[in-house]
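One chain comes next, on its own, written out as structure tokens in the form predicted on its own.
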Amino acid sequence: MTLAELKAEALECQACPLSKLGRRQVVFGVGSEKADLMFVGEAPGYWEDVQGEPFVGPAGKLLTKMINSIGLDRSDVYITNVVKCRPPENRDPEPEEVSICVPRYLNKQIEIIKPRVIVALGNHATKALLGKSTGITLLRGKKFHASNYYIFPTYHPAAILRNANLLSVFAEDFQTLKEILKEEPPKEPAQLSLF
């Protein structure tokens, strides 16, 4: 299956309640098929309900430009999120329903791009990514081996524009995650386990 037919797939889909609680549109992911970074958030807001590209309201803008702190433009890496609907008033994705996208989306985009670097953006990513109830701040800057890639998780984007304390820690965790980039991908699977 290819990124675009799999795409098509996922504009048409009705497989869990987000699907009837007031979409606009599927957001299904933006960038380069070929990246070898990969950037996962939690579920599409407003702005991108709207415009149907994820992270393009603040958050989007605080990420594009810490990606190009570390020499990358957005079309260099791909970017996307855990659910592809908005949940209603921006509340948390429900389990039912990361548990119906995940499998049906976010696990195949990974394995079409093939990244060597997946970025989880907050909580709800890296729980979806990792199948860890560890909250962030523990895993945070730190470095798991799954399959054929990292998984490296980080803040959400929104949640240093609501503590601007965290915004140092934030850079910082960009800066550990240009070093990895420069590292050999993984060549054989692997359990999760923390490097």
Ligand code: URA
The other form holds:
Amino acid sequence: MTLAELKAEALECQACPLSKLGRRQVVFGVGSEKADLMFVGEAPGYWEDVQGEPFVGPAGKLLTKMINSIGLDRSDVYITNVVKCRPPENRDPEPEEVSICVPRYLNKQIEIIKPRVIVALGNHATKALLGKSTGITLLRGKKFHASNYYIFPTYHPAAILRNANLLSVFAEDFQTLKEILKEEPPKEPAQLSLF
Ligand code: URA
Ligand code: SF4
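So that was the form predicted on its own. Now I'd like the form predicted in complex with the named molecule, please.
Time for the whole complex; same chain goes first.
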């Protein structure tokens, strides 16, 4: 299956309750199909739901700046979310919604794109990708070996907008990320399936 075919399927998706809770459109993902680096957020917010693209609101602008700070553009990486539809009032995605959406779309996006490093932005992405509920403060800035890629948790950019004290650590994590991208990717065949 190609990424375009998966996207076409997603745009019509009615598989979980978020399809009926006021989403304007499905926000599938954006960027390079051949990206070495992938970013996974939580769920589309207001601006993402309006524009159909992940991370285009205030948190997205900060994420874009950080991507630029390591010498990359949005078009060099792939950006998506754990769930592809906006939860009402930006509530957290429910476990049921995550467990329906992730195997249908996120896991397949990872299989098709084959990134070397997946950055999990915040607690929701970290839990979905690593299967750990350990808080982001303990997991951030470390790389976790998952099948043939690394998972690298860091703060969600929205958390930085709420607490500017976290900015220096967030910036440090991006410098660590830049170093990880220079390393050889892990070799084992893909077999990570959490759901
Ligand atoms: N927050 C997210 O988790 N994802 C987006 O796409 C935008 C804001
Ligand atoms: Fe489908 Fe995912 Fe949207 Fe639910 S959140 S309707 S599973 S695309």
